[in-house]
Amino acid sequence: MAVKYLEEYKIFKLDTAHTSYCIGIADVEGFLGHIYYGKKVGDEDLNYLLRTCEPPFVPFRNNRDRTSFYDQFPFEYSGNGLGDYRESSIIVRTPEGGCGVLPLFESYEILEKKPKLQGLPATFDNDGKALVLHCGDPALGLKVDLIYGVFEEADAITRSVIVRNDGEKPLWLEKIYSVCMDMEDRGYEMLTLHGSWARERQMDFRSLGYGKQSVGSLRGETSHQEHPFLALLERGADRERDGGQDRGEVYGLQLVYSGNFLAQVEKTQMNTLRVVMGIHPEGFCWKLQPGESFTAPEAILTFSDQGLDGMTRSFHQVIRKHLIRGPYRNRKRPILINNWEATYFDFNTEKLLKIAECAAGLGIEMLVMDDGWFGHRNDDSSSLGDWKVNEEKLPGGLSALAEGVNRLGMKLGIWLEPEMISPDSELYRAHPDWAIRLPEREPALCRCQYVLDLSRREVRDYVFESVCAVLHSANIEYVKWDMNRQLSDLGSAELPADRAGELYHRYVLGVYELQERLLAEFPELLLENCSGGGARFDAGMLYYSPQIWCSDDTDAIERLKIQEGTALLYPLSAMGAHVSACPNHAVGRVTPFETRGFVALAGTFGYELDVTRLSEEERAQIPEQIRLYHRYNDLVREGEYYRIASYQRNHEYDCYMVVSRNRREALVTYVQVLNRPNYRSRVIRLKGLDPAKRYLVEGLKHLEGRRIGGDALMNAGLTIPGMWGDFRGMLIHMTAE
């Protein structure tokens, strides 16, 4: 069984297929303590792990130093302001201003499937049972359901929490981690994500001292800045220099939200470690009338002695095959070409019928039209929540377009934002409340528009009405849905004084509400959520969309380093990423046009310039890239994922390979960023392989046509000639007898 009480020991273990995670009830009082995290285990008494038999002993044997107790306890979830004087998990305050809260152990549930969380993204179909702890603290009337969910096959677990007032008087939530987790400190590292625009997700290794270290945002959306995910890796793992990831133990955490987060590891006086992630307290408070209840997002959390490469591949498996949803999670998406850095605002429907035509020439099969169609937006500075054709632009509005792009044999895909309203619109001059801002200030602008307020019921069934009525009047089969700015004077014309601190999290429960619902109005449309590029790249958005845009910074050498982050968490699957114009529009560097190819191959696929204007030698290359997408889209997409080297951490060149899960075929992209006079070929070990089988060689001319062993390929190499140049690459690909 994947959940089991052992109660013998009063032992709740939860089993993956090579992990075990065991939690212990501690004293009459029912203290529950985090046991183990690890290596498979037997079903064994493993409670001398929560150190009660040690000074100061549990309360049942010595209450004079209870406070003593809570401070060193490894508890399942912490709770506030009563001795533990680590970071808590949840913080209560009552009508008369107290704060303590001790959540303690009360019944249990094992399920069949885990319960799902109340207009949250969660994952689904956990092939092992669930696990529910009903805790309380009778002092408040607060109950706490602790969910446990069990992926055996991935080697995940989900953790979410429930609290619900049962008492008699109102009660106000100031905190609620997802979870909670004490564990030994073994001289680990922590890695994180960190970023700006056009540089998302590069990873930061740090080693762990005293006191607190964390990331977080505070922006209302995950951010470009810091990414919920942290690792603690087993010092020493995974950082030679040629950025090799398939050694060590590895434990990792990730958020299903796209809103304010933290994520936090706490080195104690004992030399132990507690872990937290949820949501970030700063700016949260939500009221608790008597009888209602709140849902934390959901945590999922691997364990991996495989080193990185295992923490990748259980978050791959989980996301992929539990998480996103819809007709597009297993199926090949259309090779697009979007106008953005094509034309920007300048276009109009010859312009973009012209584009259309020469890429339908070529093999592209969408064309994706992005701002500037709507209101009198001719720039950024006005009309969003004016979800009207200009007509002046496009005459017949998107109907004629469509009509044409479809006689080209192509779909039709445009561009929302949806979330945002513009000072210059018909819609804020009608209802200027609608904008997030506090009465007694300005609000402030970014990108020259404010957020709307999508805690507002109202405020929600425009949008949706609006973007419903963009959608039904052609025939669009393609959305990317934009956020281009964060949100800033947290203030909502309908929420009471007493509720302010909600807003926050009301707003991203209205973001998943809105997505939700035009999912089910157009169940076949493809979505691709974006924010100024990748700032709500999370696996809270994935539930919605089955690809996401990576970064505004299309050049491909850059995308080496963002991708390589991303891809740390996500499948390739879900990265958006397109071959784009040089010099690149964001660093204005000028790389191959075949290197673009094959760093775009990675994710998605598709074009971000004009086609019309490429050199003939470019334009010819479009029908190869849009081949070799055919002939490998489906390996990428569903294999496994496998990082040879780091660019970002070598800074000379990058290597990673997909394999297919029956190891009959893989595919190594390699490219070297830069060239090194006076050197022989670079010689580079691959992974995944099935060693008892023989790999056909193609794209490294003097391996050509032979049969390799896959133990050799793996451990003794392949040898990588040098090319003429910076930014070179290749693709080389095997395929078993």
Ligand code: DGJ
Given for the second form:
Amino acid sequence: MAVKYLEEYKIFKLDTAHTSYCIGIADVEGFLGHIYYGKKVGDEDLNYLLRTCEPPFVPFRNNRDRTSFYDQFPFEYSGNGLGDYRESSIIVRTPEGGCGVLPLFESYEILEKKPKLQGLPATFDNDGKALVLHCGDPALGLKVDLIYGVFEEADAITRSVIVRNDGEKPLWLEKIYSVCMDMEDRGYEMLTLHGSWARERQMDFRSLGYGKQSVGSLRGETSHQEHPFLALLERGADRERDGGQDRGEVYGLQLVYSGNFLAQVEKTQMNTLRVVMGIHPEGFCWKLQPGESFTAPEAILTFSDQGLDGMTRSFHQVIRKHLIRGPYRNRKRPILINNWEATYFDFNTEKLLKIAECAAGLGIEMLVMDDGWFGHRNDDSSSLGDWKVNEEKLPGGLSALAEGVNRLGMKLGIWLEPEMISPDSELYRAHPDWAIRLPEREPALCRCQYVLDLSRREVRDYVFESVCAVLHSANIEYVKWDMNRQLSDLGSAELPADRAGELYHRYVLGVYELQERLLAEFPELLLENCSGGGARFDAGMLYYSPQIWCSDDTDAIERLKIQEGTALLYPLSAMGAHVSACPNHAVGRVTPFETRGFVALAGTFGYELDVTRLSEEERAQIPEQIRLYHRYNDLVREGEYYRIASYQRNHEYDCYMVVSRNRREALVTYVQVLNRPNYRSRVIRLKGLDPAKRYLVEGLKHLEGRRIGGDALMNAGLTIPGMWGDFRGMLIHMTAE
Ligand code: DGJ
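Starting from the form predicted alone shown above, please give the structure in the form predicted together with the named molecule.
Next comes the full complex, this chain leading.
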């Protein structure tokens, strides 16, 4: 049984295959305490870990020092304003203006499945039951449900929170996190992902100091800059050494949400840690009328004693099996060619069909027409919102293009940016108030555009109907849904003053609603999310699209870092990755065409170039890359991912592998970024193989045709010869007898 109430001990216990999570009720007043999260333990009375017998004296014994108790008790969900001076998880303001809240335990339910979260993406089909702890604060008439889902096989636990105003007066929710976890500090390091445009999700390690350390976004989306994730790593997890990512204890937390977030660790005077994660409280205030409720997004928690590799495998499994939906979830995606880096805005049907014709001959399966096909958009200064085809560029419209592309045996996909409005658009001229803006200010432009106020139903309906009209007008089988600016000037013409603080979150709910409606209308559509590259690559968006464009930086070497950080949390099947032309448009680097292919094969795989203008030599390599895609994509999509070496950290070479679930097949990708003079070959130790199986090694000349035991490959390793020149790569394939 994955969820239990150990009544005798007043302990709730959530067990996954290898972990336990324990929550205790501390004596009479119903304080809920976090007892333990970590490696699996037996059904013990661990309530002593709440340390209510130690000074400061507890309220229900002598009541002489409540605030000190509040300030030290390991709350499962911390309150605010009453004496716990650490980070609060919830702030509630009353009509009188005061704040003070402490949810206390009232009752519980153990359910087979987690309840759905209204309007929000969330994991589903948990294989290990769910727990709802009904808490409340009678002074406010507030109910707080803490919801836990157990994924036994994946070793993951989810948390979310629903609050309801059961009183008679309105309340204002000024903060609501999804997770609060109090724990002992064992000298952990913190890992987060940071970045910028063209260099998303780079790993950043720091040691924990006293006080608060956090990452977050106030950009209205998860952002290029920081990521809704944090991990705590036991020291000595030996991450610096190649292959060392499979050692040590690691806690990983990520939020299934695509808007403003905060992820924070606070080290306290008592050397404990309070970890919180949820919607960023800045700019957030949600009015709860009597009877209304608010649902906080879900967070996914993992604990692994097999280092970051273990955390990654748990996240991948939950996301692959229990978050991504739709017909493409387990399906090979069509190999696409996108015209963005090929033509930018300068294209027409003739040019696109020329690219498509050449691509079809090489085995490419879908043409994606990117930005610039609508309104009078020939650069980024106009037409967003006017989703009418530009017949000057595309005579006969989308249907003529689709027919031409389909005649070549290819599918057609298109680019859309439905959340935006250009000041130079018919839409803006008709509805200037549909842009998010503050009444007293001229809103700030970014990429010459404003953001549509998706908190308004009429705006969402317009967007939905115009997108549907486009997709019904031709045989369009894929959409790249882009979002090219972050939010500013937060104001809505419709929200009343005491609901103005709801806009950020309502915007995100609007995006989710639109994508849900789109998928219901076009159930076979392949949707790829995108945001100026990878600014909204998060678990929330993966609920709607099985893949997300990783980054506008398509350089194979930069991608090693971006894809390592991305694959730390997300399955390779979700990473939009293409081969592009050189010199690379982001960094001007020239890399071998072959290496660009190897790196893109770790993701969804496609091309982002004008195939008609490639050199003969490069073009001739495409059929071979396509053969590799067809041969290995099942393994890449469904296999387990292991990190062998990190270019991000060793600055010389990168290596990772995927292993099939039955451990009969494996594929190693090795990229020698910089060659080294006068060295012998490099020895790498593989992971995840079956020690008892013997593997036929393919791709290494000196070992070609040799069968080597899994135990030897994992412990003694393989020798990888140096390659002449920089930026060279290789694939090594292994099959067991
Ligand atoms: C940003 C995307 O990441 C690019 O791939 C491209 O679609 C442009 N937007 C188009 O404006």
